[in-house]
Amino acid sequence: MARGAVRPRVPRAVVAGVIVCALLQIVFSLAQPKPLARASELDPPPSGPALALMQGFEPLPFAHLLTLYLQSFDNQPGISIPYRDLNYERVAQWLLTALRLDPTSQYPLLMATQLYAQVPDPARSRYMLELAYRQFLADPNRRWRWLAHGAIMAKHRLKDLPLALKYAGAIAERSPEAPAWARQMHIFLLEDMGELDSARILLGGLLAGGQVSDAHERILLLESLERIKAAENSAGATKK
């Protein structure tokens, strides 16, 4: 354009129209409801030929990718999905597929017990704890810690001592490589349930059988045994 030439002016009506349209678009965008996060949006995990292909190559990286995808699913652009709103059957499928690809991995059961079982929904918590229990049975010496956590959750959060005893008893029976505190948890749960006679018999057998070699541990167990005996005597005196 030559110097000094007069630039054509955009009519005010056009400028005003553009501004109004822009404002209307902003208002319309703000008025739109946020996208709803639905549990059904979580697709099934890879299966069939896709899973066979993963297993045919190096399966460990694929297992890691599956758990990362699942863990990040609750945070999508503009969407935050509470764990309790997820389809737990579908979540379990992803966790089990990851375990199938890498049976030595601890991460899927960590997610089950530390993430998905922590929701304020007893039914969903129990669902994930039972998943951990079933997978524990397949590899007790490697997966005992997640069942121990389940026993603690069952006792303190779910207030379900029989369920806690079920998990703790399974560790005692099936996990000889678990540490002593985990293998002895069921004894103290019996005490909490008022099953003093059973707890005393188990404690006495544990001490007499030479299964406890650590001096500090023996002292703690002897103190527990004496406490149980005192409680039994007190209960017997009350009945009289």
Contents of the next structure:
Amino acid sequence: MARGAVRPRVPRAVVAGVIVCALLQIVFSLAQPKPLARASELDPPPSGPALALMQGFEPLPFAHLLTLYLQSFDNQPGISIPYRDLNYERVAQWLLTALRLDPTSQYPLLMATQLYAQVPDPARSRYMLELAYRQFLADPNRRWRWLAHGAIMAKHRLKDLPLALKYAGAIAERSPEAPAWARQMHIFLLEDMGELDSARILLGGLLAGGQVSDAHERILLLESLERIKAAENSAGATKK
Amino acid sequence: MPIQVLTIARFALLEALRTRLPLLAAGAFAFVWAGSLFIHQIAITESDRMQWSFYAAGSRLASVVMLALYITSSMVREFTEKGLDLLLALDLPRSNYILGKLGGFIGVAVLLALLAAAPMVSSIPLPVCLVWAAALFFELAIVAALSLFCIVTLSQVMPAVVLVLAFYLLARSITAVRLLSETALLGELSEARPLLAFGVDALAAVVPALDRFAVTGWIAERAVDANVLGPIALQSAIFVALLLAAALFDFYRKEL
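Please supply the corresponding structure for the form predicted together with its partner chain (the preceding block corresponds to the form predicted alone).
Every component of the complex follows; first up is the chain already shown.
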């Protein structure tokens, strides 16, 4: 500043005004009630014209935002909701909406089988596995892995071998592009269920049909076939 | 092409460079990229797919907003600082001025499209990135011409930008609006339905379907057929020419 120049002064009233307003703001904030964590219900996903506009405008990012919103819904500010307390019908609607916006995505079915089906409530697990099964039917070659996971869950966690067989059989029937282990799963499930005759016929058919080209895989399947035959023979001998 | 057009285009491009638009754009794209990285971190599967589709959609929208704001504010400054009056006092047809400006702004569009596509090169196949960038450029060319037309007509930043963005959103959703008008989703409309369908079809005839331009699905699937660029380029050329003609019509009527 040049020598002799007068430094501009802020009027005292303005300074006082700033201080008073700042104090008022602090007092006002302190007087507010403390925020309480409150779990909110999962709202229905967008539908009707809103969904149609999302589909036309930018479907993929909207699908991703829907899945991430659903994924983080159990962690609301200050509160964590167990999956089993969620409204599963609503969750299924969200997953289906996300799939509708982005049908090639694996994300919604991963959430269905790996997150929401893992709750310690068999009814809810079955509900999510059934959702994965229905969506599998729409695109079996892309979505077989979620049904394979469902078959394993049905066998080991739900102890429901017929359900596991239904899922594994669907993969064998409808997913020619699935790897061999997934397409052969139903044979070993039949073996586990004591349906040795059916398992032997299917395994024999698989080996005779030339669908298995890998040498190691053939050896493994032949060993399984021998094991089944031996089990059948011993069962027959016991009956006699 | 007259040398005056090229000179004006060059100076429009220089102005963009000297007002640090590339730096601002790089900052905006870096912000979108950071957001996409956040998406990548919270996704439990298909992380890359989600990250880059979010980035592609976000940077596309950011490019459009930046370009519209840049063009309208740059033109308004020229109006208020009387630079335009000075230019037109020279032996310069008004059409050359508009053509030059549009040329410069289309140059800015090239720059923005390349900058937007650059971060994706690390994860997405180069041919897909190039097709996406080219489609984004054609979209930005339309936005540039539209912004020029709106600012020449309205002369103020606020209404011009609002009009550009409203038109852009309509153009991005026109296909969805057409499909909606034909379905039962809108409820019972009885006799109003044919009228609505006609209105929407009429609107679709004059609005380019921008939802077919820089499609995010190309980035998510990492595959695109380069032939899609043909119809996009043609649509862009037709609509830019239309907007240019409209801007010239208004500019010739303007009293300075």
